[in-house]
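In structure tokens, the next block holds one chain alone, the form predicted on its own.
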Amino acid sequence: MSEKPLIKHLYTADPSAHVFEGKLYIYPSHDRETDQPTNDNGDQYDMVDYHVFSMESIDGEVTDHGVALDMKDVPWVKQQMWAPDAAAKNGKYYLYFPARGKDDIFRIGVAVGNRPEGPFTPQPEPMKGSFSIDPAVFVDDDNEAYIYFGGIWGGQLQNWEGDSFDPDGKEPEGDAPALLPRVAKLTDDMLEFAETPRRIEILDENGDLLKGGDHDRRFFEAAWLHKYNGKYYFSYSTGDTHYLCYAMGDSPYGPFTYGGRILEPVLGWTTHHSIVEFKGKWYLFHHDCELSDGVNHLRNVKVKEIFYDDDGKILPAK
């Protein structure tokens, strides 16, 4: 398998990954370049589309299907349409995108279409009650739906501690507990939350919640889920320390146990990432910036088998 960037046309982030109708799916980011300034906001992350790319095999080529969704086409969206992700249900396929509104506070909007490439027609607004980044859908065995978001930084996550979004809210530190992402149960139709999102917890080997002050294990952004041999895998980057990380639990809903690193620091400032399993084995699609040797917004999306030990560990990337 190749360790080059899989897709050199475009410059792609934040891959999501999904094998509909026995081909593998890659729902990333788009990035672009931009004028606007690198800060702790992520304002240089300036993406306006989404472009769904397919492959038949690990090795292949990669087709890219074109825009699936374009900004202009969402009424409520100001700017920033950040990392997607995927889903499939009923016989029909979701697309869930962070990005600001009109008011500079992000939400989580979603748009259905009927083939895994799209097109997808968004929703007119961002599902209720939504905020900050990073949607991540998993569908269990059950048929029934979660999603799971959060940011922190740029991401708006340490806004809302509270009933609604505070301008000055910060991320804790030291001792405290650390921000935690979010999970909600998805509605049947895949359009809205079925509850309020709960907190998902990520607890250390005592079974405390890991502190504010532990960057290299805390959530940042990133949030992903699988199951593999029957227990929940959620998986995260922890932002400004650069690793992706992971947590194992019983339950869609926690709380996880820390697990370990998947991948180390990669080349450029983000990490994201997801996995997925494939014709009997099992990868890691993730970022770095190879291609604009090392511009932090120009990324490129890249792929690699991962394995796990005869206790469920997932062994750390090469």
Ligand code: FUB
Contents of the next structure:
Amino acid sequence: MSEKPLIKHLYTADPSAHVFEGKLYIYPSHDRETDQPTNDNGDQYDMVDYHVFSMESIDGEVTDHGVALDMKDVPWVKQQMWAPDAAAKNGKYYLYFPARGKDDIFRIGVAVGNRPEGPFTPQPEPMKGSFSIDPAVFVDDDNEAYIYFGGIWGGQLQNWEGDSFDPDGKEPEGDAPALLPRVAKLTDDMLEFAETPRRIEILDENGDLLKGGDHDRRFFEAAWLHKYNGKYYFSYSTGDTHYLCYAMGDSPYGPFTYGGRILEPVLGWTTHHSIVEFKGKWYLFHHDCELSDGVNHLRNVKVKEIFYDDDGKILPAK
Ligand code: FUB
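Moving on from the form predicted on its own, kindly provide the form predicted together with the named molecule as a structure.
Every chain and every other molecule in the complex is listed next, the one we just looked at coming first.
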């Protein structure tokens, strides 16, 4: 398997990979050159559309299916079409995406299509009760679907500790519990939250919540949920310390116990991934900035095979 960028004609990031109809589909962000300033708010991540890609085999050609959703077709969006995910249910396909609305607050939208590659027709409004970024949707074996989301700093999760957007919200530091990502069951039509989002507890080896000052382990962004041998694995990025980590649990709602690192820092500030089984092997899709020689907002998607030990722990990717 190539350790090289999978897609070279566009900058791509935040790859959400799924197997639909026997093929591997990748739903990434589409990075682009921009005049926006670079800052901790992530203004430089100034994306306006999504392409969908597919592969027949992990070493095979990557097909670009073209633009599947464009910002100009989503009435509520002002800017920043960030990390998306996709899901299949009831014979339809759903593209979930975060974006900044006209009020500058991030919300999550959903668009519906008849094919995994789209095109997708967006709902006219964001999902009711949604906020922050990086949606990841997991459909369990009983066909119930769950949406995981959240991201701090530019992703605004620190602004949602109360019932409404608090512009003065700050990330807790020191021994205060870290901010927690969120999960909500989706309605059967996949278009709305079926419940008020719940906090996802990530616990340390003593059963205590990870602390805000524990930047090597606390959740920052890039939620992903997969299931292996009956266990639920919640994985995420630690942001400013640049690790991909995971935690394990017995329910899609958690709690999850911190399990370790999946990937060490790569070239570039952000790290974001997905984990998928394809033809009997497990793969980590992620991004770095090799193609742009390290420009943080011009990223490229890569893939690596990953392995579990006999206890179900994920071995660090090479
Ligand atoms: O691609 C824009 C943002 O960068 C994503 O939403 C984050 O996860 C980070 O990768």
